[in-house]
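A lone chain, given as C-alpha cells: the form predicted on its own.
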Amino acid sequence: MEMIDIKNITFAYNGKPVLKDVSESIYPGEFIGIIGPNGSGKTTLMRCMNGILSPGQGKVELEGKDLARFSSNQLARKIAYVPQILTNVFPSTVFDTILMGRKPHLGWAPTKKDLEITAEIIEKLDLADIAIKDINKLSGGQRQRVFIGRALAQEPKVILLDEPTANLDLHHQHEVMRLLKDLSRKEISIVVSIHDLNLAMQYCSRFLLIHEGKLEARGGLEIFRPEILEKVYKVKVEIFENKDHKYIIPLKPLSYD
C-alpha cells in the first residue's frame, strides 16, 4: 500500500501557479531524490506532501486517508519534515532538541519511555558525545544529525527533507546521504528534495524531476538522459557509466551556444 499517495495536485502562490497536476505514490522503504532547478516547485510539493501547504486542487493521501482529516499531532507522528539547515537556532542542547522530536506522543511530562527513545537515538547517531552540547556550537554534520534524530523520534513511517546537503562538505553530504539510505531500508519512507544530481544518483532508489511546476520525469537512473536533463537544465551535458553509477559533467549553458 502507498504511504503517500499524491493525487492531481495544483498549488498557486498569489494566483501564479508553482504545482500543475501532480501525481505521484511514495511506498514503504524508497529513498525518493525530488530534483529539478531553482524555483521548479521542489519545495511546494514537499510542503503539500506533509500539509504545511493545502492544494488548490488535487488531494493528498496517507495510508489512503486525506491529509486533511488528520490532526496535527496525528499527521506528527506519521510524517517528519526537516527544513533546510538553519545558521542560528534557539539554543538547545543536542539532547533536549532531540526529545523535542517526541511532542506529537507526550503528555503532560516527558515519560521513561520518551528519554529513552532519545537516548537510544543518540547512541544510533553517534551523537552520545555531544549530548549535552548547544547545537548552535556543533558542525553542519552534526546538527543535520541532530536534526534527523529529532525527525526520528517522532516514530514517523515518512521522512521529508529539504536540501538536507546544502551548505555541508563532501565528507558529511555523504555521511547524511548514507544515514539516510540506511533508515530507507527499515521500511521508512525518506524523500529528499536535493540539487546535486550526482549525489542522488548515488544513493536515491527513484527520483521525481520537477519542472516548472510539473512532473517532467520519474523513474530510476534511466531518467538520467541528456535531452531530459539539457531541456529541465539548460545547460549541456556528458553522462558517464561506471559499473552501476552514472555521473552527469555539465559543459556550459545552452544559451551560450
The other form holds:
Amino acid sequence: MEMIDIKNITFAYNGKPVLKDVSESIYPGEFIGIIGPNGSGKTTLMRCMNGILSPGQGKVELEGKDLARFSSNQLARKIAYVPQILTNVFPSTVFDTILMGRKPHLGWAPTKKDLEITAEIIEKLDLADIAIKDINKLSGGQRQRVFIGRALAQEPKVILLDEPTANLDLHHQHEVMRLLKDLSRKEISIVVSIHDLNLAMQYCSRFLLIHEGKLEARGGLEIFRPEILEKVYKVKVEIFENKDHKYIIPLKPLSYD
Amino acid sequence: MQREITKTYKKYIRSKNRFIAGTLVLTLVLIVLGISMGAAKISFTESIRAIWGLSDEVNRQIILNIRLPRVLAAIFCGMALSVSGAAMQSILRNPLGSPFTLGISNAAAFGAAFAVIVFGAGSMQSSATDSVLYNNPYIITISAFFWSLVSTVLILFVARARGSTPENMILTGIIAGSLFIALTTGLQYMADDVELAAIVFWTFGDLSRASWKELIILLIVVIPILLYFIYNRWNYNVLDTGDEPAQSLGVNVNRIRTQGMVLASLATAVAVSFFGIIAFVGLVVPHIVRRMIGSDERFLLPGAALFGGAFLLLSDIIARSIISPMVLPVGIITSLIGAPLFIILLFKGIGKSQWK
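Hand over the structure of the form predicted in complex with the partner chain; the form predicted on its own is what we had up.
Below is the whole assembly, all chains and molecules, this chain first.
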C-alpha cells in the first residue's frame, strides 16, 4: 500500500505557479531522490508532503488519509522533516536535540522510554562520545547525523530531508547517504532532495526529476539519459556505465556553445 | 552502553536541578532578610511573630502592610520580567530580546506622562523619603497599562497581517518604541517643571509603590502567565531550532509565538505600570541563567523566573540599605549590580563546563 500519495497537486507563491499538477506515489522502504535545477520546485514539493504547505489544488494523502485531516501532532508521529539549514541561536546538547524528536509523543515530561529511545539512537548513530556536547560546536557531518537522529526519535514512517548532503565533504556525504539507505531497508520511506546526481544515483532506489514545477521523469537509473539532462539542466553531459554503476560526466553548460 | 549514555545525561540534568533548588533557598533567605531589614529595627523572630499576629500593632503594621508586600512585589515583579525576557528571546530567536524589545516600557512611560499632563495626576511635594508624591497614582497606573496594551495590540495586528516572523516582531517593537518616545518627548516639551519632574520620577523603577492592592493584581496576572510559559517549555525548546523544524515536530508556531508575545507583554505591562521601568532584569537575568545552566527551556524558564525574583529582591534590599534611611529607586541598583555580575560571568566562563 502507498505510504504517501500525491494527487494532482498545484502550488503557487504569490500567484507564480511553482508546482503544476504533480502526482506520485511513494511506497514503504523506498529511498527517493528528488532532483532538478534550482527553483524547479523540489523544496516546495517536500513542504507539501510534510504538511507545512497545503497545495492550492489536489491533495496529499498519508496512508490513504488526507494530510489536512491530521492534527499537527499526529502528523509529526508519521512524518519527520530535516530542513536544510539548522542553526540554533542558543546552545543545545546532542541528547536534548534528539530528545526533542519525542515531542509529538510526550505528555508533561519525557518518560523512561523516551530517554531509552534517545540513548538507543545516540548509540546507533555513534554519537555517544558527544552526547552532552553543544550541537553548534559539531562538524557538519555530525550535525546532520544529530538531526537525522531527531527525525528517528519521532519514530516516523517517512523521513523527508532537504539537501542532506549539501556542505558536507566526500566522506560525510557518503556516510549520510549510506545511513539513509540502511534506514530505508527498515521500511521507513526516505525522501531526499539532492543536487549531486552521481551521489543520488549511487544510493537512491528511485528518482523524481522536477523541471519547472512538473515531473519531467520518474523511475530508476534509466531516466538518466543525455537528452533529458541536457533539456533540464542545460548542460552537455556524457554518461558512463559499468556493470555496477552509472556516472554522469558534465562537460559544459549549453549556453557556452 | 545505552545505560551509560542515559546515566551521563541524568547527571547533567541533575546539575540544573541543583541550580534551581539553590535559587529557591537563596530566595527564602532573601525574603527573611527583606522582611527584617529597614528603618525600624525589628528582629527576625519578631517579624515572624508579627506575620502570625503575635506582635504589637506597630510592628504588625510595618511588617504586614509595608515590608511584606514590598518583598513579594520584588519577587513577582522580578519573575515576570525575567520569564518574559527568557520567553521573548526564544520567541524572537534573538539573544537581545527582552520584555522591552516590543516597546512596552516606552508605551508605559508615555501612558504615565499622558496621565500627568492630561489628567493632572502628578504634583510635587517634598518629604523625607519621597521627593515626588502623585496626587492620583491610580490614574497613572491605569494610563500606563492602557498604553502598554495599545502597543501590544499594534504588534498583534502586525503579526496577523504580515506573519509573526522574528524580524517583523522586532522591527514593529522598535518602531512602536520610537513612536512612544517621540510622543513622550512631545508631552515633556509642553510640561511645566513640576509635571516634568513627575514624569521623569515615574520612570524610575521603584517598589515602594507596592501595597496589597497592587500585589494582588500582580499575582493574579503573573502566576498564570508563569505557569503558561513553563507548561509550554517543550514548544519553546523546539522553536529554538527554527520555525520549520518546530512545525514538523507538531508545534503551531504562529499560535505559540503570538500567545507568548501577548502574555509576556501583559506581564511586563502590569509590572511596569505599577512600579515604573526596571531595566536590565528582563534582558540580563535570562543570560545569567543561560550561563549557569544552559538554554534548555525546561530549566531556563523556571530558573530565570526564580533567579529574577531573587535578583530583584536582592537589588531592592540593597536599594533600601545602601544610603539608609534614604531609599534609592531599585531600577538604578539592578543595572549597577547586574552589569558587573554579567561581565564577571562572561569572563570567568562560569557555565562553560555545560558545554565540554
